[in-house]
Every structure is written in C-alpha cells, then in structure tokens.
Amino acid sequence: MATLLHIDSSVFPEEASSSRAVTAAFREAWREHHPEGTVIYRDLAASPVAHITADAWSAGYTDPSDRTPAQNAAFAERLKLIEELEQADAVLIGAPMYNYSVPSTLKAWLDSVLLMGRTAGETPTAQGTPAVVVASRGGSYAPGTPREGFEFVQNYLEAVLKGTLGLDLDFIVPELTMAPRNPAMSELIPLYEASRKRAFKDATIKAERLAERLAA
C-alpha cells in the first residue's frame, strides 16, 4: 500500500485558501486510486512543527551516546519527521506565498527534516521520491512578468527538495489568487479563473500520473 506524505501550512482554511483546495483535489485523486493507501497528513498551521533549537541541530551531529537529556528529546521530535519523509511513497505540499516566500512553518518543517549525512548529501533517504508543490500566489511572478525578480518560493524548494534532499520534485501554480478580493485587480479575474482550473485539472492529472508510476 502506497503513503503519500501531505503537508499543508496556509494559514487560512480551505475554502478560502487555494493551496489547500488545490491539495485536497489531488489527495481526493490519489485516494481513488490508493483506497487503502496511507496518508499521513501535517497541517503546519494547525500544529506547527517547533522552529529549530541548538539541541535539536545540534543532537543531529552529536553521538547519541553522547548527546544531552535535552538533545535526545528535541531529536525525539525531529526524527519523526525525518522517518514519515523517508517512508512516504510521495510527498504533496502546499507552500502559499507569504511576502514572496514560504511561510515560516514550512520552512520550520523543512530544517527538522533536512539532516545532512541522512536526508541530505551523497545518498539522502529519500533521494527519488515524487513531490508535488501547490505553490499559490496572490499576484503573478513568471518569467517576463514586473515582479519575476520577487519569486522566492519556487527557487528556494527547487534548492532544498530537490537538489539537497533529492525529491523528484514538481509544481502546480495558482496565481493572482487575491484577484477577487482586490478591487485594483479586478481585471485579471479571468486569469485568476483560468489559472485556478488549471490547477485543479493539473492536480487531479498528476495524481492520476503518479498513482499509475508507483503501481508499476
């Protein structure tokens, strides 16, 4: 049976958040197709995974035989996520753009689960493992567009999931989410509206792709 690993950490709820609607479509295809499949889902808003401490850095470097009472329990907590990334089949997370970057619970996650010698360096763990990123943003920042040079969220997973933990890493894009809600806006509605069914579509066709990849 197949476990996808489902992290979602937009702070609002799903019917009014894009990357978790996004999320929620490909996940309702993935379950069609894995019925008794696993998922094993973090809601970094919710529940937020506790911003990296010197003990629990530090205990990743450290002997456990030589590590602190305090060492061994903040790796306690970091392990766990570090063992559902490894055992995940494949990874979905929706990463929203907040002032044109992650939000700071995922970048949170990504340091408890970023262990070089482990998940990171010449044979990370979970080097291979399809990813597939829901990255909303309220305006537009592809190439050619006024604020290209603003887009941090694509790059920045692009360095860590793919090129240090070694994730087969893909992306679906809902853009000028904020469209309907600002009236300046108000004319790139039907983008929004195009952007946001091709989303969908893209998550229910890559859903469908990967369920059939790892049936194989």
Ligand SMILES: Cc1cc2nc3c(=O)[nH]c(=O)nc-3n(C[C@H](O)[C@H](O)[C@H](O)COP(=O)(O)O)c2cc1C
Given for the second form:
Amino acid sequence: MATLLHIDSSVFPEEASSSRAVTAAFREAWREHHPEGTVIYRDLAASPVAHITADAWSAGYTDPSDRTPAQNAAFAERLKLIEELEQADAVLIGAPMYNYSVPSTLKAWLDSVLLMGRTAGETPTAQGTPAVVVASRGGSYAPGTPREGFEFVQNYLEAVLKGTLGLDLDFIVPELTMAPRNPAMSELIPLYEASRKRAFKDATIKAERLAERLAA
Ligand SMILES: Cc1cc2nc3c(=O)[nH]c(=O)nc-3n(C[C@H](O)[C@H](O)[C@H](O)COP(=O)(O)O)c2cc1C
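Rather than the form predicted on its own that you just supplied, could I have the structure of the form predicted together with this ligand?
Full complex below, order starting with the chain above.
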C-alpha cells in the first residue's frame, strides 16, 4: 500500500493559500488512485517542528549507548520525522516563497530530517523517492524576469531535496499570486490566472503519473 508524505507550510488557510489548494488537489488525485493508501500529513504552520538544537544535532553523531538523556529526547523527535520520510513512497511539499526563500518552519523540518550517514551521504535512505514541491510565490522569478536572481526556493530545494536527500524532484510553480490583491500588479492578473490553472492541471497529471509509476 502506497504512502504519501504530505507537508504544508503556508501560514494561510487553504482558501487563501495557493500552495495548500494545489497540494490538496494533488492529494485528492493521489487518493483516487490509492484509496487504500496512507497519507502522513504534517501542517508545519499549525504544528511547527522544533528548531534544531545542539543536543538534537550531536545525538545524530553519537553512539546511542553514549547519548545523554537530553540527546535521546531531542533525537526521538528527529527520528520520527526521518522515519516518516523513509517510509514514504512519494513526498508532496507546499513551499511558499517567504522573503525569497522557504518558510522557516520548512527549514526547521529540513534541519531535523537531514542526517549525514542516514538520509544524506553516500547512500541516502530516501534516495529516488519521488517528490513534488508546490512552490507558490507572489511575484515571478522565472528565467528572464527582473527578479530571477532572487529565487532561493527552487535553487535551495534542488540542493537539499535532490542534491542531498537524493529525492527525485519535481516542481509546480503557481506564481504572481499577489496580482489580484496588489493594484500595481493588475495587468499581471491574466498571467496569474493562467499559472494557477496550469498548477491545478499539473497537480492532477503529476499525481496520476506517480500513481502509475508506483503501480508498475
Ligand atoms: C512572510 C511573507 C513573505 C513573502 N515574501 C515574498 C517574496 O519574497 N517574494 C514573493 O514573490 N512573494 C512573497 N510573499 C507572498 C507569497 O509568496 C504569496 O502570497 C504566496 O502565494 C504564498 O503561498 P501561499 O499562497 O501558499 O500561502 C510573501 C508572503 C509572506 C506571508
């Protein structure tokens, strides 16, 4: 039975969040193909994971029999997140752009999950797991746009999710989401609408393709 690890990190509720709406559409399409499957859901805005601490970090490189009680307690929380990633057949992440980068809650999750010698290193334990990231943003940072060089969401997640955890990474990018609310962007509304429509279509197509791939 297939397991989907679904993570959202937008601070807004689904009706006001492009990433949550698109991850929900993906998840719905996924469910249609995996009615018996499991979805592990983490809402990092509602229930943030702890920031990494010295105990949580050093425990990862200390023999279990030598860990202090504080290291054990802190590492137990990391382990839960690491095991969720390792048991997933597919990963779905909502990653809105906040000040050119990912929300700090998502960064905290990554800091916990990335463990050299286990999820990272020569043979990462989740290597090859397909991952779809819905990278919503208020503006556009597409190649050729004035703010192209300010894009630190896809660049960063490429390095961490693909380059380090070894996930098989794919993006859906609903952009220009601020256009309907920012009068200075009003002429960009048609581009925003087209991007949103494409994102929902991509979510359905990618969920279906993934279902076929996992069934093969
Ligand atoms: C704290 C914060 C910082 C933001 N920073 C940026 C930014 O740097 N660039 C941008 O294009 N949009 C920025 N936005 C707008 C969001 O990226 C946009 O609202 C996007 O749709 C958020 O994803 P969501 O709809 O899933 O919540 C920011 C929004 C918030 C709340």
